[in-house]
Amino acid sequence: MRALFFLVFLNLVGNCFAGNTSDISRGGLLYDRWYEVVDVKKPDFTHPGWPASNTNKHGSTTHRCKSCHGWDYKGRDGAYRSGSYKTGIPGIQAFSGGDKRKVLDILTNELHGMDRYLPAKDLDDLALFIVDGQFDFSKFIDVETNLVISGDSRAGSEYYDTVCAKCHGVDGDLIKDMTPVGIIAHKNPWEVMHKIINGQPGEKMPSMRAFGMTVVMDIMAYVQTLKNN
């Protein structure tokens, strides 16, 4: 037990980001589905910036940041280079480590218009996530197999069984209106990692960001061992 606490301490010291960790994670939730975070009615029209070439998605889905820029934050250069979310829109990785004021200017420009929906604090958290909260998932996920590059699944099972299984179940299929975690972890590992790190909008799922990427990768390695078909 003492060793576990020491590991968590080292992760906290070595892996925390600039800025307030909880605000960064909240920004990650806003990036996912902002209207559930602020508990407002979701838009019922297609975002004016959504390209006409993509007829697969419409309505509130097109207002989610991730729908254009991807769970891997690479947009047209990542997983969304093809498939039902293909838009040709670039990702947000160029802003990682950048100037938060420039990001705020983009979020509130005529195209995005996020200030019509979000107050200053929410905009600041979202911009903080974009600048200080991104990961380059290519360092953690093999793009050819969608499998994690590293991670101790045995350690991950302890984290999962004591934190995640209470909602997701020991096999990852307890939430009946959700695709089992093991299946998502194989088909869309970037989404699962984003949610492990930041949480799930509108739910009590905790953010594991403060515990560092070692813990996150251990959990990810374990959930990829759960049933996936």
The other form holds:
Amino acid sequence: MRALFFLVFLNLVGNCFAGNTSDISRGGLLYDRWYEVVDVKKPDFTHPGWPASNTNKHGSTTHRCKSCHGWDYKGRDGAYRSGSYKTGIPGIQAFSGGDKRKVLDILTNELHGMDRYLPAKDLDDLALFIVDGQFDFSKFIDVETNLVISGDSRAGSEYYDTVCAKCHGVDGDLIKDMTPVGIIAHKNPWEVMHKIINGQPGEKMPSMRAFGMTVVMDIMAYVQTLKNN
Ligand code: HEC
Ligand code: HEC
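Structure of the form predicted in complex with heme C (HEC) (previous: the form predicted alone):
Below is the entire complex, every chain and molecule, led by the chain shown above.
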């Protein structure tokens, strides 16, 4: 009987922490194009923190968290160590599992100033994503080949065909104004993983976060078999 009470107690405590998966994913969407998640005027000027050394990018895209900190959350130590988003800015992985209040302080500091755009609830979701929502993608994607390290593409095809294909088509090229899924999955697997996990800002695309990384990696393994040229 005592054991039963203990289990009920554990369950109650667990429930206090559970149920925020959608808030974390919402934070993941804000990390991407926050100005398409909330009803604000998107900044049309270049972010004052964007380094002058990078002349490839300007305007609203320089305000996306991912543009400075990367889809792999590793900034200058990850995929953005080179290429058109090279800025020399560090990643956000140091705050994975970190203190949410410290992240809120950073988001509202002079450099970030995100409280000018986002109300408290959105800042909170974003901070929650930083502390609870990141993955170390180097465990899942081989940085030399860009290919998945784990994942069952046969299982992935079942998930893809029943979920993703509704919008993207069985070949991944149904949405005409978008680069086909198979091509992005090879060029930028971290972006595709971030989007499978969190969804696409401003679109009905679902977040698969609650299904866990095994499902995400099965889907990744399959989309890397879709036509990619
Ligand atoms: C224009 C570039 C830029 C954008 C956009 C940007 N940041 Fe930053 N961020 C920085 C710089 C620069 C630092 C300071 C790095 C340092 O301390 O050397 C930083 C630091 C951080 C840190 C602390 C990292 C650490 O390990 O100390 C976090 C967390 C962070 N940013 C989150 C975000 C989030 C979330 C967004 C989106 C709302 C965002 N940033 C948008 C440039 C940017
Ligand atoms: C309800 C429809 C819907 C479903 C279901 C859906 N998506 Fe999407 N997805 C979209 C839309 C719409 C976009 C934005 C297209 C654009 O930019 O024109 C998008 C964007 C993407 C992008 C980013 C493209 C880019 O360049 O920004 C990827 C990758 C992607 N989806 C993969 C998937 C995968 C994998 C699944 C299944 C887990 C999935 N989507 C499920 C509608 C959907």
